[in-house]
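We begin with a single chain expressed as structure tokens, specifically the form predicted alone.
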Amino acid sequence: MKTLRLILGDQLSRQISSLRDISADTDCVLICEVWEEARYVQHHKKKIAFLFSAMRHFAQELRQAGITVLYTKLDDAENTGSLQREVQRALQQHPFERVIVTMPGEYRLSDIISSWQDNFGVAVEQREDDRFLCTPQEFADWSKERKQLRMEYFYRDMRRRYNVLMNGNKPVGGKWNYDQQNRNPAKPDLTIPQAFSAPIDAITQEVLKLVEQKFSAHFGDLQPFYFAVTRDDAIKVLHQFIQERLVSFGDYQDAMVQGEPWLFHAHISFYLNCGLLLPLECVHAAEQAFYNNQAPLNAVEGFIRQILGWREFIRGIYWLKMPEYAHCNHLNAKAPLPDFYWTGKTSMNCLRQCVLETKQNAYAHHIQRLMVLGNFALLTGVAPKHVNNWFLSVYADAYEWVELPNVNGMVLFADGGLVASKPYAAGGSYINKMSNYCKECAYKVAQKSGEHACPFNYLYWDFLARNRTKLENNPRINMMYKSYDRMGEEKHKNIAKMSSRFLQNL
């Protein structure tokens, strides 16, 4: 049978399940760049680089297999801008009999295939993604008669199955989670092994070409490029990771460093979410580091829990809650995105550093995202689909089935604790802790108020105040109201002055 096999801009891997029983005799591949995804949302301008550009070495690489590729470039004169209207083209041009399709990341994608039978008149055909290590139904059945969804007993548990940092029925060590060593802040004296950059040829160049003229109003430095964009070249990635960065990885995990966006993180997100990565196969890359006493146990533990842990239960909650957990909005949040967002123009030095190496690299570490970015979000009180839109449009590994969950569940506790067990809120003494950005900041951590005290000191004690009715019943932060209401009445009307004034200005 004929048929077309279509693959997606996450999906650039040779063992994703559209591909696995393809005929190079009968079938062809379908690979798309069109306007409509890459505008959905304003994607930073190395995502959309980045992305082009491993498609098109994933078509490169198909054909040198001796597989028949039909591909759209985004400036061919007859691409019709979108993903639908590409596939009924391919379709009224060729004989195909039928489509095949790994499931999307996007539920709003999934449901516009599942409309393509009836539309096209050919049978499609949505495969489970078994790049993931735990199928949506999985996910579902481990979820039933739960009252509660944590991530450390699915952790757990995945550990068990694939029988990874396991001794019989224990974790090695006699600990499953290493989290509390994983909170170190760096010292001054560290050696930071540079990062990786991948060389750039012809067929990056004119992908380079292509996204400066046709997007460059969007966010984002395009130059300069370093993603690796093939498989080898992710692979070598995710090697330099293991031989030079996962030995300090586990104790500087929560760190952050002005002027050093990229610290001992392994940097394969990216690679990981549109598939020139495979989990299991880092999982054991880390698991084998330590058998061999290159890394030790809190590293390669911590590294193992993202990816086998956290990363496939966030995929579990977004299919198991949506579409409704798209609207999710618990704390009723309604304030607009600041601009700063987009342009790094703010007097707070830890939100103008994360925003600025946003804007440079579509990439942050996952503590620069949730307690500065996401933690400043929370407190002022965004709405959560404008903090969405802008989560999804930035970072290089974006997309809706990692972000949704990750910005409604852990930055904004917009669900009311389905993912997290209370809201990721502080003040500036842990941002101080965790990074040197206050010792150049316009503002003082140490002062609770005034005209340069700290807002994020006073805007917490703002946010516990404004959501008490839904939040001092939580038993992981009912003492802060309890610590906020020794303060004394003269000292809460002072906060909400403050921030109310901080806010205004905003």
Ligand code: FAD
Second form
Amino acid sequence: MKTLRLILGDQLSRQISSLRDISADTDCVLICEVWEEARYVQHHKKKIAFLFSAMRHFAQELRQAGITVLYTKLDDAENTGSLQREVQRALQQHPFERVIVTMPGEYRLSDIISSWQDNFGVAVEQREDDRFLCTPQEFADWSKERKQLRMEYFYRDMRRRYNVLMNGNKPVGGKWNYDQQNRNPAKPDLTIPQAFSAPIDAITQEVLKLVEQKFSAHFGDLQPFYFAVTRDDAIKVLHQFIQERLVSFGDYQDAMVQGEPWLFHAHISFYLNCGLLLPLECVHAAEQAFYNNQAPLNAVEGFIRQILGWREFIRGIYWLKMPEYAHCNHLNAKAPLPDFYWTGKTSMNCLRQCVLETKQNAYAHHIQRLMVLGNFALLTGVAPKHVNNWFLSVYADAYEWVELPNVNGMVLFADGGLVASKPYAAGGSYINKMSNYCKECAYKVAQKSGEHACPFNYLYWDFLARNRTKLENNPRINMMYKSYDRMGEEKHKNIAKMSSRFLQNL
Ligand code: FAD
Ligand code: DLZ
Ligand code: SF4
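Next up, the form predicted in complex with this ligand, please; the one we just looked at was the form predicted alone.
All chains and molecules follow, beginning with the one already shown.
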């Protein structure tokens, strides 16, 4: 049956379910660069360039394998501007009898695709995205049996299911989780391996020109461009991580160092999320490194937990709770997003560094996102919709399925505790412990009051006070209310005054 197989920008894998039974004789693959996807949020320039270049390289790879590809470039004269209209155009131009597409990563698109069969009058098959290791149905079944959904228990089941780091039915080393050995601040004399930099070929060159011309108003630095845009190069990134960084991944997972955006992280989320890498190959590569004595268990287990545990758990939550999840706002946060998230213009050094690195790289590591950029938005009560818009725009690995539960669940506690058992709120001392940002800050991290006091210090207590009715019965946080109460009324007034003055000046 002559079939049109639609490949979205984050489905660039030969293993994807929509290509599984492709016939080179009868079928065509459709890949399209469209304004609607490129602009539904103001994506970082590097993210657009990365995806367009990876899409063009993937089309080239398919053609080399003898597959016919209908490829719409953004500036093609006939480009209709949306995925829906591009599919319609292909159906008008060629006698396809059906359309096959793998389930998209965002609810909004899944909703649109569900209407195509009726709208276009051809059979439309949406297939499971089996790049993931737990289907939405399996996650829903798992969640039904539980009062509370905790990543740790989900992760243990995934370890058993995929037989990863297992000794029969026991975890290797006797423990499921080695986080107690992780989370060290960086030592001053640490040698950090150089991050991967991919070569720029003619395809990427053309895309960079296009993005410079068409998206000049978008946030972010386009140059220098160093992302891998082919599977071969993405595999090199993975191997470089396994060889050079994994050994210290656990130790410095939560560390932040000024001027060192990449540290010992893997930098593979861009590739995993668009299909250039597959999760199980990353998990197996790390597991093998442990058995080869290349990396210790705390590092390997910690890394595997991120992919087999957190990544799948987060996706499970997304599909379980959408579409309502996009609108949750448990703490009733209403503030606008401060302008410095786009400009980096703030005298708070931690925030300035994290925003400027995000602008440069379309990347920040987990603790920068959670404990600096996210923490500030949480403490100051920025409305979830603004925080989500920012996180979805600025990171090259951001798609709603993964961005939204991280923001609404992990950062903002907007889901009331579905993802995180308590808000990840912290004062300046946490940032000072895990980074060297405070040394170069206009504020003094040790000061709790006065003009030069670190704003995180009073904003933290103000956040707790403002949200008392919703948080004080949380057993993981109620001790902090006891500390707050012990401070006495005078201090409470001062905290409220400093916070309100700070927020007014934002
Ligand atoms: P590493 O630290 O090396 O971890 C390895 C891999 O584990 C990552 O590549 C990623 O695939 C996976 N992983 C780790 N933590 C998470 C997590 N919490 N959720 C899902 N996967 C995880 N990740 C995204 O891929 N896209 C996003 O849009 C995104 N938005 C985030 C927003 C906020 C507010 C926070 C706190 C986290 C967000 N994350 C997101 C999770 C995490 O920060 C990134 O996956 C990670 O920083 C990517 O860098 P890395 O590849 O070097 O990861
Ligand atoms: C993010 C993105 C961008 C910037 N551009 C395109 C595009 O032009 N064509 C396309 O097929 N996909 C693009 N994407 C990725 C989609 O937005 C992604 O498939 C959905 O968000 C579902 O995850
Ligand atoms: Fe950030 Fe406060 Fe440290 Fe400045 S003193 S870098 S604002 S934590």
